[in-house]
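One chain is shown next in structure tokens, namely the form predicted alone.
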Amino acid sequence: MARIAIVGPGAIGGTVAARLHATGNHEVCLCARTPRPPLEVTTPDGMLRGPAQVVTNPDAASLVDWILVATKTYDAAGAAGWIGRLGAAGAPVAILQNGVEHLARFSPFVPADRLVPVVVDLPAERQAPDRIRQRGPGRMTVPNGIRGEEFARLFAGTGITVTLTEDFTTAAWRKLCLNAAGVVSALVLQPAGIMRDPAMADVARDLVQEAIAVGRAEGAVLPDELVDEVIESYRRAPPDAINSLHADRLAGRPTEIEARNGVIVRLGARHGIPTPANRMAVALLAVIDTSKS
């Protein structure tokens, strides 16, 4: 039985925690800044309850075998405060976050050989402090290797599929292309059904085309057809589905715009690739974030 800590029990962290807990094969604890009511996660397989153990003070945390970080991308330093205590014996750290900078975010805090970057494809939404809805199948992708294999074994019997890849760069950029288009919903505060509007789909295409160009410059293998694949994935989604960027705006929280679209702009500038659509999206959401602070 593995002892697993989930740092950041939001929609993704809470769903993962409930899935791991339901197997009965692990001891799972949630690490959060404030006390949380017991989680209920509605999944395609039925209702699951999250683990009862919630730790709110890093100093009270016990050593674990694995640390899964599912905080917002901008809170790496906050997560590091937990990692130092939970992982004092050298526990590996899986980074379940958006973007393509998983390792750069945590390398100042954790030795590289303990880090496992994870691409997460898990359509989950927090509907209340104690309720999460998982809308579809859960999938994760990790680099092939010993750490990746160990991580995959944790999820045996959870209903979440873990794939090992020799090309994590491509996997991460494919997901970023999908996320880049999601800024449309966040800007207009309309769920996934907005992509059925041809004008909005065209805006999304510009965002994804820029992401593909930058991703290729970073070494990812991304076909031209990916643009249409992204648009179709949004159109096939439930029309009321809300992505995390949109959800953060609705809740008045800071957004992950820097990790999702900002990185496209920053790396595009490094490679001399124009990214006007993503640049505009970043500027608009930056003003919105600033107005809330």
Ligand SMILES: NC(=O)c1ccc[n+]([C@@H]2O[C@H](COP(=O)([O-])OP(=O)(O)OC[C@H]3O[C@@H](n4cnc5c(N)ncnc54)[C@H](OP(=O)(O)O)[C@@H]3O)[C@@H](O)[C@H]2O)c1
The other form holds:
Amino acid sequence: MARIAIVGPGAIGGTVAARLHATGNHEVCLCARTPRPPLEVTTPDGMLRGPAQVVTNPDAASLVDWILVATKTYDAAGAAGWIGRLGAAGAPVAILQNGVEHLARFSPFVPADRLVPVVVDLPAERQAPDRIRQRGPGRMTVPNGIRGEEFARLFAGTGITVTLTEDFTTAAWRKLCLNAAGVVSALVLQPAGIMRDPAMADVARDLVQEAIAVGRAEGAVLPDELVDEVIESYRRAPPDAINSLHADRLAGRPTEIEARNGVIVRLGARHGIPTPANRMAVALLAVIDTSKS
Ligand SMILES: NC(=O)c1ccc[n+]([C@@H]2O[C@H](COP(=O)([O-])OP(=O)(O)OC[C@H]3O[C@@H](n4cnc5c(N)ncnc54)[C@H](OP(=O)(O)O)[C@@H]3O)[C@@H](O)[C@H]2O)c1
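Having gone through the form predicted alone, I am curious about the other one (the form predicted in complex with this ligand); can you provide its structure?
Let us now look at the entire complex, which starts with that chain.
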């Protein structure tokens, strides 16, 4: 039985917590910013309840064996506020977030050898503070190694598949290439069906091609065909599917644009790779955000 703390019980954290709790193999604790009633998670396998244990004050948190961070990328500093207390005995810290900067984001707060970056493929949304819907199968990818193996063992019997990879850089950049194109929907406030429009698909192609060029410079192995794969995956998605950048904009929440497209611009500049499409997308979304306030 492992003691597991989930920092950030939103769509991903809440789903993962409910699934870990349902195995009966672990003691799961939710570390929440906002007090909430017990979670109900609707999954393709039926309804699950989240664990009863919810803490909202880091000073009241107890030592655990594993810390799973599932806040948005821009809430990393707040999430880190929990880690000192929960991980005082040296617990590993898994980062369940999008982007390619899991380690850079948390290494100011946690020694690198305790960090486990996680690529999350798990479509989930918060429908109310206490209700989450998992829309499809859950998969996660972690680097191969002792920590990765331990992390995978935690998820035995949860229905979430954990894959160990020798090349985490490539896994994270492949996901980023998919996410890079999602900014088109966020900008024009149109769901995935917008990629059936050839002009919009061309814009997305430029975004992904830049991501591929920068990813390769960072050491990822990304085939040219990935551009078409990404466009096809948006075109195959239900036309009314809304990606999280788009959903955050609709809900008036901050977006993860820095971790999704901003990183392509920043790392591109470091490698001398032009990224005009991503630069424009980041600038446009920033102006839209500023003009709201
Ligand atoms: N949702 C998906 O389908 C999906 C799929 C793949 C990857 N991802 C990635 O997974 C990560 C999490 O996304 P999400 O969709 O689960 O976000 P989310 O639903 O917004 O959940 C984030 C949670 O973090 C909490 N939080 C923020 N600061 C905190 C703090 N200091 N202490 C404790 N909790 C804190 C928020 O609390 P409040 O309730 O107070 O806001 C919220 O419950 C993101 O990087 C996202 O890109 C998401």
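Positions refer to the first chain, counted from 1. Note that the rigid core is defined as the largest set of C-alphas that superpose within 1.5 Å between two forms. On a predicted model such as this, the values are computed, not experimentally measured, just so you know.
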Could you tell me the distance the CA of residue 239 travels between the two forms after a rigid core superposition, in angstrom? 2.5
